[in-house]
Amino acid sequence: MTARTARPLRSFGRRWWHQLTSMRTALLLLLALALAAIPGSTFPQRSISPTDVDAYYERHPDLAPVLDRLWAFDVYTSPWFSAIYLLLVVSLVGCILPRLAAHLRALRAAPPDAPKRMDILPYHRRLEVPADRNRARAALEHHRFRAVEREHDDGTVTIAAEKGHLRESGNLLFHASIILILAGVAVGSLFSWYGNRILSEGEQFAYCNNLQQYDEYGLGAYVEETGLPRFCIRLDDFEAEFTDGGPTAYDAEITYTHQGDTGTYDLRVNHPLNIDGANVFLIGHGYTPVATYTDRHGNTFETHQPFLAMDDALNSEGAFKFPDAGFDHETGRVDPGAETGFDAVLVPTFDDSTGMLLGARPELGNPVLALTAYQGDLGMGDGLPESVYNVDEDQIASGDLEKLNDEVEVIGLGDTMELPDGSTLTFDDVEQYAVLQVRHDPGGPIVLAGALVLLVALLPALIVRRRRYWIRWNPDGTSEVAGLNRNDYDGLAAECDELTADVAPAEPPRTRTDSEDAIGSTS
Amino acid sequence: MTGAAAANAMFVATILVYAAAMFAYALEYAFDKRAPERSEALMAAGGEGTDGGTFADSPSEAPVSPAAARGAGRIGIALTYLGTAVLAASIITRLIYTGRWPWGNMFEYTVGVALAGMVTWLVLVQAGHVPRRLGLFATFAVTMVLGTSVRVYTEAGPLVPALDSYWIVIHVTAAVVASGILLIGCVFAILHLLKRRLDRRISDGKTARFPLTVAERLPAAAVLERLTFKIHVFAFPLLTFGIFAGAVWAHFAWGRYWAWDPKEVWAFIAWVVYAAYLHARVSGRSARSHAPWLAVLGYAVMLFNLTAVNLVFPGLHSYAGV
Ligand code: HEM
């Protein structure tokens, strides 16, 4: 590239620099990125709730993919969010730099020196009587002002005084502050990980920390799978307390092993466990209700099955499913289209008289099952992927299972309900179980220390006003004084007012307003 | 009587008082036609320019006599002093009635923001930033908010267990705090636009029309601007540390401090809309002018995100559906 090109294009790139570092950009780009963040809040968002994406398609089946394409469903991290706040970023960082140059340089220099003319200055009194030099330097100090103190060729002696640097201190660790948040969201979405778990009761189904057990995971892009801390955990009890207005506490007994060591906990929500730089939250529960199945020859099977609540009483669904039934002894054969499945709704509370099978209140004031039968192929061999909530639906439409009972059969707690062929299915018990996760996020501390560190320096940076005062001599015995405020602020006059009398004390009576001092006029 | 019927009826006391203190207000602002007070004027002058003062018409038409409607301003104050207290009387008979702490849904939530609002305006008016006079705005925007919140009405009861920390007291009662001041730093903004054009249209030498002239006998533009921007300095601290202290609560509830969750997309976009507000107030004349548009605008998304965000967007947030 030749010099003459280049020229051009490099005063071109300083003026989109100088643009995009400029407040108007920064401004602007704010407010962009507030009108960015909208969408995430009326679409669905894959990273809260894959399931809701999921029923939106449904329900929207043509606008859903034009929609996905352009990221409504992952609005945080796509790349128009992305390119509005790195866009902020380069201008913040350009935006500091400078500015941190600036400021480090006003730091070591001294205040400068008094206008020739101070009488234009937002403050001004000529004082009857010269001030005392040692007195000015004296008050100058007694109130934090960086003081000098200049001789003059002419005679003339000046002191300028400057106070409140610290409000660009704060202002520019504030704004680095915010670099700090960015950084360390960054460190988490790279190195966190997280699994979600159903957790029933007992110890047969306590589990162990690896990504197979966890129902749904994530993990950051630079975290390796087998990196987990190795612990287990086992869910002792759960119970929950309910008023009428709905429930008031959670509480899960859980046993966790971890080195060799044992420990029990008492998991409760805004309670979290710490194991090993993971947190485990309890996070939500549910029902698990306990069924034996027997089949016409007496082969019994016993399930816990948590289901899934549908409302805010705990009415839950779920599935059971005996894909074993049939084993015949005599004959040493299975006998062909004996799988067995139920379709069930766990109803807490169950009220006769209201007419309704779903029951008002989520405790366990009188449980029963509403349950559907099939029999035929379940169609679990198949290696599809199947939900454990529910009956799988294409193998009813095939007619390779057939359905039982038309009407469902409520049956209550030690109850049992009769199939055609003779099996029958007894309602046992209902366990509870919780939902855990287990979180670990090493950008965590690094956000909660930028989280602190704009705090602190919001306050400064906000308050503190920047502002100067002089004292001059006149080689003619008179003195003036002058100040000037850097930033906004309505109590110069007050303050320098007060100086005056310091600096002067001989000075007839100093007329004070008190309108001056209004909120926020602190230093 | 219950501790809750105590409460709704000492709440809707409250309502009352102020109704009447905003009709004493109202006749103080519209008949005390005298030059501004001696403070008022001395205010202006930290601005950049000061009030008129011109008031010509002569008090003998005015049917009420300029005393008699500074005797309503003080009957005002009064009032609004019975109010606010009645207001906290309500809200603490409510506390010791759930024994709980009183910002578990909605409900209580708009009736704390109420209460902030009004103990901001009753502190600006007793240091003397603003004249009494103005109090019939104050309570007209604390009257509205206290008559919206009856529509979300919600009997005292238990809170659910993700609300039962006390990172929801921290939380909460800093976001009550920042949305009552912001409410106040709201009045000031739109006051402060009402005033602007009615300026420009006298110096455009236009006359102004009805529901302008109203703000004839607001304080200068310039006083109530700087008034926004100070309410606004004392309220963003505190709104980011509120939306700081329900991350640390977010985290020990769903194990997650910032999820995107529709009530902190809203959150984050007051904050953002409110840094912009700073920055518009401190760069060049042009985006200071703007400015007041923001503030506005900030106390929407706040007013947004208490109402419709809690309505309209499920969520984690419980009052999610009320
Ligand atoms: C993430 C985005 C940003 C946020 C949340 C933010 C927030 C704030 C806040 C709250 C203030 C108030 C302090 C005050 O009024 O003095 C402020 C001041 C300031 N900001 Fe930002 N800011 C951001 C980005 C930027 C950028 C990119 C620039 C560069 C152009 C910038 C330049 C300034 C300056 C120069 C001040 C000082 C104003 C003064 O006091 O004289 N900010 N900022």
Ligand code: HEM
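Residue numbers count along the first chain shown, from 1. What we label the rigid core is the largest C-alpha set whose atoms superpose within 1.5 Å from one form to the other. Owing to the predicted nature of the structure, the values given are computational and were not obtained by experimental measurement. What changes on going to the form predicted alone:
Comparing the forms between the two forms, the C-alpha position of residue 74 differs by 2 angstroms or more, with the core used for superposition. In the core-superposed comparison between the two forms, residue 141 has its Cα shifted by at least 2 Å. Once the rigid core is used as the reference frame, the Cα position of residue 487 differs between the two forms by 2 Å or more.
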Contents of the next structure:
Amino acid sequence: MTARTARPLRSFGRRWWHQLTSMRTALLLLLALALAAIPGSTFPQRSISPTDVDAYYERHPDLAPVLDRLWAFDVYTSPWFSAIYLLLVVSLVGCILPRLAAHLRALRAAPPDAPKRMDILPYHRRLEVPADRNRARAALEHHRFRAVEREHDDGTVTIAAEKGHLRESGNLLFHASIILILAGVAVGSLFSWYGNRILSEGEQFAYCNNLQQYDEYGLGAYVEETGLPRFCIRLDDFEAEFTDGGPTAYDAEITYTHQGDTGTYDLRVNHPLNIDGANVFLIGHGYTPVATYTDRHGNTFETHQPFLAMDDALNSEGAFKFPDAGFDHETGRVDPGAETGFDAVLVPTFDDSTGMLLGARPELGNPVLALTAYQGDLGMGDGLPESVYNVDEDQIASGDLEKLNDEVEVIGLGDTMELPDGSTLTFDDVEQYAVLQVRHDPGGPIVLAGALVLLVALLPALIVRRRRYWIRWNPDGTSEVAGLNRNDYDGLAAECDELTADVAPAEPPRTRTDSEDAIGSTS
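Coords for the form predicted alone, given the form predicted in complex with the ligand:
Shown next is a single chain and nothing more.
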């Protein structure tokens, strides 16, 4: 490349670099980032809930593939969002570094000398009484001004003072905190992971930390499934306290095992357990009905099925499914169409005096199950995923499942529902479960540090004002002072008047006469 060709390229690059690192561009990129994040809250995201994305595909089979090609379901890892993010970081860094260098030079440099014509400055006073140099330096030091005294060849003496550099320090720290927050968010997006788990009471429901054990999970772009820490958790006991307004306290007693060590922990809301860098949070609560199904051949199946809350009163919905029912021990065969399922609603506190099925209180008072029974083919043998919280509606619509009761049957604790073929379902018990979230977010401390730095930086950036103050002793014996504000500051005149009053009194000290001295000596 010749020098003739390189010169226009350097000029072009320099011009665009100045445009990119200007504060106006940084503000525009910040606005663009906020707008680019809108699709992330409008459309379901794979990193948060893949099942919601699949449901969106089912609802919008034509639109969803187009949105997917535009990264609408992976907004925060999309090329266009990442490009805006990186440009914003580069713009902020390029904006801060030159200002930081200039600020450091200003901190090391002495305050500039007084201008030749001090009377053109916003504040200017000629002193009736010449200021004392020692008194002036002491007054400036008392007001925390940084001052430098200079003597000139013509006999003029000046003191230049300034303060308020903390304002620019706050501005730079504020912008640096934004970069720190952006870096923390980026680290969290790339290296964080989480998993949600409904954990019922008992040894048989204990689980270990791997993705197959979670009801819902999300991994950062650079997180490998095999890199998750190895530990196991068991829920020993759960207690919830309620008032008329809802829950007031959740308390879960858990046992955890990590690297061969076993410990217990009292897990509460906002009181997480930390295991090998991962935090275990208690984020919810619900009920697990226990039921026993006995088919017409005498085979019994006990199930502990967590139900999902429908409202604040913890009226919950779920399903009992028994795909292995119908085995005849005499013939060794399974009856076709004997698979049985129940759509159910659990009411924690049923009040039969109201005529309403759903209760109004979340605590266990008079629990009942409202059941709808089906028999036939549950559709669980085709290998396709399906919800564990309801019987497959497609199987019902196709006629593969037959509804056995026209009206919902309500049974209480200990009661039994009998089906037409002689099989029964008994409502045995209600257990409680805790909703746990296990999360590792290395970007969280970085974001927190950035937020704290931002708050600290705002105070000097908004409150401190940059100003300068000069005192001059002229060769003719007169003195004058002047002040200059480097930022919009309405209180400059009042502050300079106060400073001038400390530098030089308005009236000279009165000389005592001989008679006054005589009177003073006799007294």
